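The data below hold one chain only, encoded as structure tokens and taken in the form predicted on its own.
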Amino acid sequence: MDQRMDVVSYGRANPLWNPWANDRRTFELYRRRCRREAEEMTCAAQAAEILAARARSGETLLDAGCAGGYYYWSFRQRHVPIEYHGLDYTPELIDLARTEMCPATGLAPERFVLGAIENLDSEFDNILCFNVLTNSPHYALPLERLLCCARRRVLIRESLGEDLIVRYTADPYLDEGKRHIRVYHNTYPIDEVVSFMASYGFVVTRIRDERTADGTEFVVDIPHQWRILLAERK
């Protein structure tokens, strides 16, 4: 049985600022994903191997920040047997979902919510969150809900390093006339993002990130330091 987010006001991102709406190049590659016509991604991959070895047959899962929702073929690929969710704040990335993975999985289009992480307020059994914290203002308060509204686990990966870098930059490669857009690119504290997640009452595990090996990968010009986390209620 479909879940559905029961919120009142779920938010949704202002085309004036939000890169993902003004940015045609990045739009048709996460169209490429949803169709399969696009390789796939390392992260989405082990992201399926990681929770496959631990979500029991029927757990629901949260993708939060899931764009098009085209992390679930890396799931279905591997025949994970979660129930799948998608959550974005970009409404084009939602039809997107609803309109390309939709048809081709036999998802419902309730499975594809429109709405803000921090607005979160519905229970999942496990929530992913990959490569989307780092282009918020803070982890922290994004992160809370996450852990908040987890029942099992949480599984993320972001830009974590020693100290905490926060970068708020124009972005050269959006649409022509949309370069003026600011973008996040934050990279946290590795430390204190396992002790902010630990006190939510979870036990968490570092996991080398397999694209990188736990280097620096350059997006956008701008480094980041992908890391993996595992968080698991004790």
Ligand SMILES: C[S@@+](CC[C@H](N)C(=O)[O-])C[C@H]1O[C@@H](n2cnc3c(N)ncnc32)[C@H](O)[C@@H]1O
The other form holds:
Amino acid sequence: MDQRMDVVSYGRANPLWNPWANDRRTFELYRRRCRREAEEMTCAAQAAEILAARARSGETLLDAGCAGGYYYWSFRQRHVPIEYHGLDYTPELIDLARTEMCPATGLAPERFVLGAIENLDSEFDNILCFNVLTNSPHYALPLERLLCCARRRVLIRESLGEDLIVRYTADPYLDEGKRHIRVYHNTYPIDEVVSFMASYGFVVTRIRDERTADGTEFVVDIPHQWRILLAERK
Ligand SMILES: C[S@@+](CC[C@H](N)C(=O)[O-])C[C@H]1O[C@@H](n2cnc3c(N)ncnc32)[C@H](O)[C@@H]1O
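Let me have the form predicted in complex with the named molecule next, following on from the form predicted on its own.
First the chain shown before, then all remaining chains and molecules of the complex.
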């Protein structure tokens, strides 16, 4: 059984500013994750375990900012009986998901949709968004779409701390000739994000991030405080 619903969104990131369209090294890592040639991400395993304990059989799940869609393997390995969909605004990554994941898993290509979170307009039981909003100009608008589109729960992992820190810096790890492209590496105030999620009718729980033990991790030489929040509809 496949594709019970359509994911409604549109929009693609402009390669002029989109780091994921200009980063061969990361693209190849994502390809290896699709092929299960790279180690499973600790946070992907944790996401699957958190949702395995809560989602009922047949519930839908949207992986928002899915890249190559490789989180699917973490759900499948743990026999989490959800219907997985992926959304991403980078065309090269949706192509990667369709080329690598669909033949290997039997998922229909329509399970991977090109579109921006900001334009999402269809409902899912569960929405997962890991390591995405930190790289957005701000969390509120995309997170609002996720909250409005979630019937049961939203699970996020982003850099969250005491205060708002906006960083918009050139990335020396991008492809040669593209290193002028600036990327957001923001940290958002955790209390504010919790209140924001609660204001849409959710009970919000903090879950310790297993990879970092709620510490600080340097990503492209920038400190990130990865924190996991689970929002469940009242
Ligand atoms: C750092 S990668 C994380 C990928 C995956 N979630 C993971 O944890 O490995 C961020 C991904 O989110 C996508 N993305 C970022 N902002 C987005 C947006 N506003 N709408 C849709 N996709 C977005 C990017 O194209 C990229 O694939």
